[in-house]
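One chain comes next, on its own, written out as structure tokens in the form predicted on its own.
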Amino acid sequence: MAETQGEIKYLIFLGCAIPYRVSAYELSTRKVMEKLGVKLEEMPEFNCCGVPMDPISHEMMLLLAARNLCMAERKGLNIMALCPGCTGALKKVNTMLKNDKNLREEINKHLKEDGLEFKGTIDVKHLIQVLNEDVGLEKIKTLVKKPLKGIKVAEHNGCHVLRPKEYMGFDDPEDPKILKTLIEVTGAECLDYMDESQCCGAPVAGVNDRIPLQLTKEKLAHIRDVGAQALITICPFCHMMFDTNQIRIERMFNEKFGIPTLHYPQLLGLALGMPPEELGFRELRVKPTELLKQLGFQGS
């Protein structure tokens, strides 16, 4: 992380899916981080994080991730990623190459063809890790202009932001606290629910889509049972399962949920006093109309 006279600066790694399928996640993140004093620099040379190539070609995954890391090293800035899968791949490869001299030398032989060399001089963090560790809860509290009192939500961390623990390492995968704490900083209440750490099913959607839709349906039922007004996510693919696919799930299983799914920076943005239209709320498939009315945003 580059920091000058209190300035926090990161390269933002968007990955492949976010700009095209959940652009509100990117938009709300940029708006919120600007408000919090975090400068995000672009990383136009980035390529895929490598996750889709593993385990088809483990070496290709290593090379794709290593190239991104080298791009960041050239700029002398740490990476902030929004997608847990991207974060996990970059964190894992960064750790592997820093700790394994033989692997580093082998990867650097290939990188040399592109004029690159992995040196191990930068770190990778997910958005919520930056908010928790670099911005800090106290600073966020001081900037909250519109506490979300009376709002009850549930959270879904997803799998990759927490696991494998030896590479992610910033929260407990069995009892995660950071996202809940960040939600509560906004003034909203974060409710516990059954099977909270259960996967949404997105990783197997390309093989058999009924299985992930069933898993998501079960989670939505548990979230509905505790009376949550919205679900908060920090992963583009989890968000698509709960928001994009919710109406399809309702039809398939003859259920009714109507649970809006917000990206965490959208929730935080509301608490910071930003209007919904600046945070990409129109992109949401399940509209949080009642929630926004309760907060005094009419016609949103």
Given for the second form:
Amino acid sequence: MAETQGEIKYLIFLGCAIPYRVSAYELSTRKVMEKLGVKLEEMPEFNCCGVPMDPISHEMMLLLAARNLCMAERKGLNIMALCPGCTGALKKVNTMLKNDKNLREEINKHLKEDGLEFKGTIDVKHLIQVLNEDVGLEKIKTLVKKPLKGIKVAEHNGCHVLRPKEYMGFDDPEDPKILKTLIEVTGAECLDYMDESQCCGAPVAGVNDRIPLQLTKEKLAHIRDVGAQALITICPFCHMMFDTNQIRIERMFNEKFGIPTLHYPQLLGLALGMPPEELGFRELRVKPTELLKQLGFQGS
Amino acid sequence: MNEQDKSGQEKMGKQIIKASELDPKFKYEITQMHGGEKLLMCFQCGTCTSDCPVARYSDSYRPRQLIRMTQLGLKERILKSETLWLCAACFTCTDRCPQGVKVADVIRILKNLAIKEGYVPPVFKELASSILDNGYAYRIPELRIKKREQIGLPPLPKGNPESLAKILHGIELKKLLEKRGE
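Would you generate the structure of this protein in the form predicted together with its partner chain, following the form predicted on its own above?
Whole complex next, starting from this chain.
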């Protein structure tokens, strides 16, 4: 119901981490979607998806997610989220409330306090799902102007775009394929590496500063060992672990990685013929200088 | 692995269990809650712990142990343990449990109960108060908001604290978070 005659239109759900620290992900997503003909509208009002509150109060998580779903229902548009955490919460709560009448009634009692009601009329997708299912690989392929031939990268999906399988289910968490396929459409090669779908540790960072860095370090080592020139992520938190924290990790463990970490839409943007400046490359901490040079971009 | 964590990293399961510590009703409290239904199905195979990314680098965080302690009713010991908060909620345990136990959900339930008992890691207080104040989990600096314009991004959607307060009425979140004996 949210689509009219082939036009792809979504409400873009930014979440909290992206506007706080990871604008390049948002910027590159908007640029790429425009090029691909996907129309994006802004959320009329915003509140946190609920995920960070789940450990405190499950009920609060349900209500925060449900309120966002109501906003989208009012607009009559499906949600496209960039952050896997937001995607997970919104998808899960949407499914729970659609299927569980008792829970829906309970949540609606609260929502009614501000004249809202969950009806169950919209869907929630992650960016890579929209690219894969709505835009489609064929269309992307035809728009690739500058195939990234000879570039070798690795991918890191992030847990919440894949798990729990019961609610996510659009890709196999034990052997995820969608992001890999989307990378290969750009012409770049996507390498396999050890423990590919393992967590980066970011969710623990609020209560422990050692374990997350060890987990990310282990992943960086595996990625370096297969000779990847860059890592591709689709999560603001994973990106902060791999990019923002990489220099800290190098110092802490006295090891050199130097692995630039790109948001997937940045990689796709290059293949669609956009220059790095338009895609927020300047925001990256670990500079992909060599990679860009190999692709014929100078001084970025 | 050299465990340097200062706190909660007591070896929870390596202490003598006294019968007086056990709350036999605790497990039924958990199975009543959403996500905790299959707690009693756990037969301690250890898939959760062996696949847990955090357990690799922690000497104390063991999901299998938390599940067993919950079944036994070691309520106090679990709820006051800081180890509980090391779960990354990556859901690998939940997805791989051969018995269908939603391990990560059980741990989330335990965290919710720990909060009710007043054990609140400070980070959650910050996140919650920011959400209640402006809708966002972080306080986004003015400079960031101005920079959005400069790089051609549209204005951020606004939060609605009044509406949030209305729909969260009855959750008593502030009371929950104030309990932290400070």
